[in-house]
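There is one chain below, alone, in structure tokens, taken in the form predicted on its own.
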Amino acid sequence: MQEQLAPGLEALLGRNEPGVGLTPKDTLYSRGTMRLYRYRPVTDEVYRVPIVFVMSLVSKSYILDLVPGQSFVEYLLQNGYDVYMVDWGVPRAEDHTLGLDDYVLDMLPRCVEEIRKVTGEEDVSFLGYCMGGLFSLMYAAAFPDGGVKNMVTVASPVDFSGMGLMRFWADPRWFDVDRVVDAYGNIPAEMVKASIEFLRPLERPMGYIRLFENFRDKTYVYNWRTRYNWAMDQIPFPGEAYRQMTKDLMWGNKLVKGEMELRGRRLDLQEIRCSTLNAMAEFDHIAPYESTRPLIAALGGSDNTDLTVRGGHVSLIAGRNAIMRLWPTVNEWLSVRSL
């Protein structure tokens, strides 16, 4: 009996945690906490166009390189891609002054430049998860000739009128974003985590119930631990970027309206003409379907595709749902566009 219950007990006690982010990689460039990684190829031949993962500001990047056998990075390497990762890292107190313009107009262009140096290729493919997809869109709109040949957005909100409860709680009638940012600098990780959990208050208790029901299933417990640990491993939100996101996107919905500006540069989604795959989760409570669905209609290109998966924000990118649906679709879609 004790041996049968051991997997569940170890999960609850946090023992023998699975190793994450283990795929071998090298750092090409760094600035502050940001790192540009290049993963070491595992095939003799790779596609001409490199693929660049762009991560969210408020989540750790290992969700894309979870554990061996459940790593999106590993999967793409095995299928012949030259894979890179823009990992923003954990912001320091002094990073509270970083705004969206710093990430989109300074850091991302420099990362693309570094990738071009080592590959000799002008083109890149972006794959952005959540806010990383939003940053990819902003970059492509700011630099229409910036070399983005293909773009995959995964659970990336673009129409913030569809953000549901999150938009309601951020209503300027009762939420003073200036006061919050001025008081905290960076938005604390616990506050970020709480704002997500409040969207579905029963999500964590139900997760424990499902764990209890599968206490003796080592595979279930192992998979539960890896995704749960990542969901709980939140990081602070850089203050000025949070202020801009709240005012310009959550309140003003400026990107989809064509009114978004960074340092006087207008970001027009109609200027994005690269091939785009928009992957959405039907039951996503963080980036609701109503906020992700309008993207394709807002773009100016003609080679655009929607992919809707029955699942949630995390299961779309990691776990069985992702392995069986998203990953093969991305591989098939990108392969013919990466030659």
Given for the second form:
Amino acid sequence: MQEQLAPGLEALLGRNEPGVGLTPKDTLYSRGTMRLYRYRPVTDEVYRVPIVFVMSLVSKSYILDLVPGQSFVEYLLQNGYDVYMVDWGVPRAEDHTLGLDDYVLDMLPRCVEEIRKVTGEEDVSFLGYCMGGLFSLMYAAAFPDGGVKNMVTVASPVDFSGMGLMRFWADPRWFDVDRVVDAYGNIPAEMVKASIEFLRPLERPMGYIRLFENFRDKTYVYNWRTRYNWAMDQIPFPGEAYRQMTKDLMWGNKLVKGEMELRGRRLDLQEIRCSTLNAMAEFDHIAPYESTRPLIAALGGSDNTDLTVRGGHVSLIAGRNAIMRLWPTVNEWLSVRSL
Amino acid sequence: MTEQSQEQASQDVMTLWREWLTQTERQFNALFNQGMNAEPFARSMGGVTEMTAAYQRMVTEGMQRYLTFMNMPSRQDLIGVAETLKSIEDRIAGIEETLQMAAAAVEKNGNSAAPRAEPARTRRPPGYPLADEPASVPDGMRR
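Could the form predicted in complex with the partner chain be shown next, to go alongside the form predicted on its own?
First the chain shown before, then all remaining chains and molecules of the complex.
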């Protein structure tokens, strides 16, 4: 009996946590908490254009490299890609001054430069998850000749008028972003987590009910743990970036309007002419469909594709749904464009 | 009732239970969202956030005064040290970049050690026509 209940009990007690982010990699470049990783290729021949994962600021990167067999990184390596990852890390107190401009105009270009040195190729493909997609778009708009050949945005909000409750709660009539950032420096992880959990208040308790239901199912418990741990593993939001996101995007919706500026450099989405695949989840509550859908219409290029998947913010990129839908589609779409 | 039909019945019950659970979750979440999409809720949420921020600031300032009195470094002092370290780190990164550029220039002049083994960047999707150009074409011409 005890043996049968072991998987569930281990989950509740936090024992034998599944190892995540295990795909072998080397650090190519680091600055502060930011790391640029190169995953070791597993095929003798790779596609000419390397693929660079750009992570979100508010979550840990191992969602893209969960456990073996459920790792997007591992899947792309096995399909012959040269894979890199820009991981922003967990911001420290002194990182409160980092703004969007630091990430987009300093760190990302430097990472691209490092990748060029290794590959000898001018071109890269970006794959940005959530806010990482937003950063990829900002980079491509700021540097139209910056070598982005292909871009895959996954659950990346661009039209902030579609951000629903999050935007409503952040309304300047009742939310003083300056006071909050000035008081905390970085926005605490608990605050970020609470604002996400408030969007679906029953998700966590129902998750536990489902866990109890499948207490003896080793595979279910294992998958539940990997994704639950990631969702709970929230990280702080660098203060200055949060202030800019709130003012320029949540309040001003400047990116999609073509009014966004970073250090005086205008970011015009019409300037982005690379091939773009915009992957969206129909029931995404964090980056709602209404906020992700308008991307393609705002871009300047002609080789743009929308991919809408039934699912949520996390199931779009990780888990069975992703393995069946998103990953093969990305592979098929990217392979012919990575020559 | 046979064993098989008993099992079938219990599976039906479980399916019904799961469906009910999913529907309940959806309905309650929608109901909560409706409530939270109202001005009074957003105002009170903003108020709580502001109050917490004010409390945080008060604690920080109080603690800072106390630590100064005790002749000990405050969190702010440590952040200051960390910021200095960070700027040193950035400068080192700049120097590293310059050195790497210099090394790349030397490499171009043919004075470098043998490059490490890299996979060939010639892969093509299955069923895709083979490349016309040989793999040894210089990088700059391959685009």
